[in-house]
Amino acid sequence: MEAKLEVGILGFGTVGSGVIHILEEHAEKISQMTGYQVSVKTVLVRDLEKNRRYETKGFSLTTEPSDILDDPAISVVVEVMGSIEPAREYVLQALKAGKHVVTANKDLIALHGDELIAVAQANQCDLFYEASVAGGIPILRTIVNGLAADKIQKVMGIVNGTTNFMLTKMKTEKRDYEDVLKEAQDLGFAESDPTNDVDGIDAARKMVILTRLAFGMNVDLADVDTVGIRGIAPRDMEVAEQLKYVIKLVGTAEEKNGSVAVSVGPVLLPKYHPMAGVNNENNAVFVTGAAAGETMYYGPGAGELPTATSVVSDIITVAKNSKLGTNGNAFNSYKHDTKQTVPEEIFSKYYLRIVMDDKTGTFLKLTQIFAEAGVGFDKILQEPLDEFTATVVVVTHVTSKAQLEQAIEKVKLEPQMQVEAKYQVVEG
């Protein structure tokens, strides 16, 4: 007779319905793969009376986490509440009880990674987590397996969806901010308050999790250099598409003798480059190994069945480590001493619209104290606003965010001009 491996769910929404759904549509396959029969036993639920979607056939709800945590017969935990805590509380108690998780909880994995890997390890439990990234794409899996003898110098991503569908909106629809935001929240791509998204936490929050599994490396959120799209107006649109660029939010890791720099912003990306492409709400992942060369992941952000397949492949990695004995070694045991590169160490190309005094001097103003901070022009495009004041956008040369930096805090102190926007712009 088959050996039977038990499931307890952790919430009970978009992500959690889809795990079940794939469990019972795909059993006959991931028995075969596994040994096990893999069912769910029991779902952690809020609301008992709720009507839901999917039938509750073959396993029961409960309101009491206790009923799973302290559960003997169940060896995996799927934990997809969302939130931190009492995310991360559950998470502690099932790993301490000797079970293994599997969460598609990316604040959680962000802001608590090191000590859930830690308790797993300790516990000889598997943690796996490859759901909390990019939705439907298997990228951490990728870069921890597919990628594993390859020296990866650069992750790039687009790794928010709610962000990529407004930016695609403002694109082709030629909309303002605001009303893009609108129909996101409309629709349901974006919450109620969509902070975490158009502020780039939630794209940072991945960043640190790429960057700890291709790096080895565990920076904080706060060492992420963080700009969300709040401040693109459909002039940037505009000029974008004029210099034939694509204006994206996007995620950089980029490791440079042996230190790393993590930022989330708009880029200007070249048409041509393949994540100019990606649009609507969908993610894409760039990485560049020294050996493999440029190699890009694409598909859906999110949704439930996407992510619950990201989930169900982990849950299907934990059966095969129970059947081999294997359990309980780290998702990824790459580590490296984590250092910051330093800003004289960044180089790009940048954007930046600058608003000004439209009268005789100020412009040269402006370009000599570029030029004192050692920054050069590649392009420049400048248009009048109104009566007074003119819009300059300029591109620069490659130059090294120090630089670029100590231009800018010197143009703060003329009163006759302002920077409103700075963006990276990507090479082709």
Given for the second form:
There are 2 protein chains.
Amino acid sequence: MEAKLEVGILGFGTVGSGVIHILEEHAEKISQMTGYQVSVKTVLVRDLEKNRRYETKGFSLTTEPSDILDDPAISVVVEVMGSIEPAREYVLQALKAGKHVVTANKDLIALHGDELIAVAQANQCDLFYEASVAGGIPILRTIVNGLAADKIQKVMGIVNGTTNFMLTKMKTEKRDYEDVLKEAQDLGFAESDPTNDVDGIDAARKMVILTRLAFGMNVDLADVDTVGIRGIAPRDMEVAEQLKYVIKLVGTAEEKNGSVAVSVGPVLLPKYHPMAGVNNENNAVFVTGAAAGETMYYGPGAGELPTATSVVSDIITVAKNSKLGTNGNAFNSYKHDTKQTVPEEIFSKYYLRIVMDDKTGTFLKLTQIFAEAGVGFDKILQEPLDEFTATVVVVTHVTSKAQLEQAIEKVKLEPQMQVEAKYQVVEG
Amino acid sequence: MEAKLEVGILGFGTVGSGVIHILEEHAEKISQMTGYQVSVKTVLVRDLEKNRRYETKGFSLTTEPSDILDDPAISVVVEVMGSIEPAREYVLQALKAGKHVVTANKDLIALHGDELIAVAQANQCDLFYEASVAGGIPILRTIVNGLAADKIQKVMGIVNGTTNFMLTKMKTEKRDYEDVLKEAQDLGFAESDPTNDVDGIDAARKMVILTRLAFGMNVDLADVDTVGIRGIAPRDMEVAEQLKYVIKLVGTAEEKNGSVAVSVGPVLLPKYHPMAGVNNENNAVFVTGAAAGETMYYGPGAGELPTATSVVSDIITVAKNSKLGTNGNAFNSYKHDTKQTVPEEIFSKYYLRIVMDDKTGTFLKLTQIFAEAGVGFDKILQEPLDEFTATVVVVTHVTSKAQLEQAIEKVKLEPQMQVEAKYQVVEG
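Could the form predicted together with another copy of the chain be given as well, to go with the form predicted on its own?
Then the entire complex follows, led off by the chain already shown.
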């Protein structure tokens, strides 16, 4: 008789239902691939009475977490509740009870991944979270598999669907931030408090996860230089288009000489860059490897079935590992001491939008400040804003972050000028 | 002591050298991931005297295939010779001797994959060929892994780097076919006889491989409806741009109700389609899954190190399978009877460029022919070519291939009009 692998699911929302649906529909293929008959045994719900989307055939519902966490027959726990607590507590209990865990919870993994991974390894359990970054794109496993035969140098990602949807609308329909935010909220893409999305926090969490996998380093969320999209003005969109760029909210993690720099912020991408064409709520992760070169992985960033597909892929890997006797390697066991790249070693071109008094000498003053910091200008666009002020947009030459910050600190001392936008510019 | 896995390599060109280089550089990581010490034992070369790029430390060179194929210590054979014979013969011998085979040879797999896969399975050997399609992009394994939790409906690919380079140049530099072909030849992207690339044969071979993996069906090369890029005129490029499309050479394999349609040809992609931004010699494969939705995998289509990286990934999988005792599943064992979709069931919009006598009544005749076949026009652009002839470009409504062919057969009977281009149009 074929071995059984029984699954408990914490949470019966759309993703949980999708997982059940896919496991049923692909039962035969999964058994062929893994040698296990994988089935759902128990699902944790908040309310037993509520009508459920799928018939609860072959499994039972419970409101008692211990019905899953203490059931010795269940060897895989799927966490699709979201939020930190009690998800964290349940995952820890499951791992300590020797159960493998698959989660779609990016907040949990970004904030407590280090702790959970350690507990998983100590208990020789798998802990997988493919669905936590870029929902339907198998990016985490691709990075981990790719790593075996290559050295990753840089990971760039459009990893927040809400802001990408908003930026796409701002660009193609020439609308402003407030207007498209309202539409995103009406469509249910953005929360009524959109902070996590629009301020880049969600993207920063995903970059923490990607950095851990690609470079084996644990970066604190606080150490991710994070800027959101609130400050992007229609004027920025126009100028970017004139200069043949597209503005996207991009997370970047780059390793250099054993240290890593992680940031999230609006970035000007050349319009022929593969990421420039990633529109609407889609996600993409662009990976630079020493041997494989530049590859990109594109797809839906969220959604019930794409996310559930990734969860099921993780369950299949748990099943394979169980056959192989290789459980407990988490996604990878590749680990380095975390070292942050100093600002003197982070290089980029920058886009700056500066508002200044429209008086003779102000622009001269500005150029002097940048020249003294060693920051050269590649492109300059100036135009009057009203009778008294003018907007200057400059694109700098490649400069270190330290030099740029030095110049900007000096600009702050000048009451007649103000830096209103500072975005990285990627060259093709 | 750690188990050893010894590799023999047939061919010592750039890819073979790359494989040796990567296996050496990543030896420790590979041993951590697989539990095997993977090393190259013997390399087949044509000429022992020729200077080699890498020092031949730790392995020996031979001109005698049997030194690899008959060596019981060698359990994995890497075939990077190219061409059909003697590669096919050597691969068969290796499989029959119980050795696993990794090959980068798309011609071999497209034309003889069915035979080789059967022999591999009969001998419980792995036969992997990730590098044969889209060199550096891990597309085959992604499809196979993804299949376990999803049903693939359609695969579209820009899978020939040479023609994509040429089309990019034709578009961005407004040059004609002959001119960019010469540049591609000068740069070494195109052969002196460019037939395989420009007539779509290379792309068709890759689509045969992708179809086998995604749908478990063996399609004959002769059954792939293949059109190349020779006929693309500067006028087509211009009109496509006016209509906000980009012309790419795209391979398509689509499954519907258990039958599959495979084609290669110039396709008009909306300029905001993710594949429209795939430029130069890059490749991309765009997959539509029932659950995961639309995902795209982008990267270098060829090149020494990207290709070698894929070969090494395959070797790592062989090593894992050897530990797992799951060798012999080839890439997948998913197989269906091959059924081709009838032309009545293949639907698309089409772009047609028709040259006709500039006489009253000719255009009326044309519209009558199409109306009788049930093919409606979505867009029409007409302009005089010279004193006596005019070019008409039409984009049809969605129509079946059968209806379109019927109309075109009738046009062929009219001496005063001629269809010069017929490309599929993809809607966003």
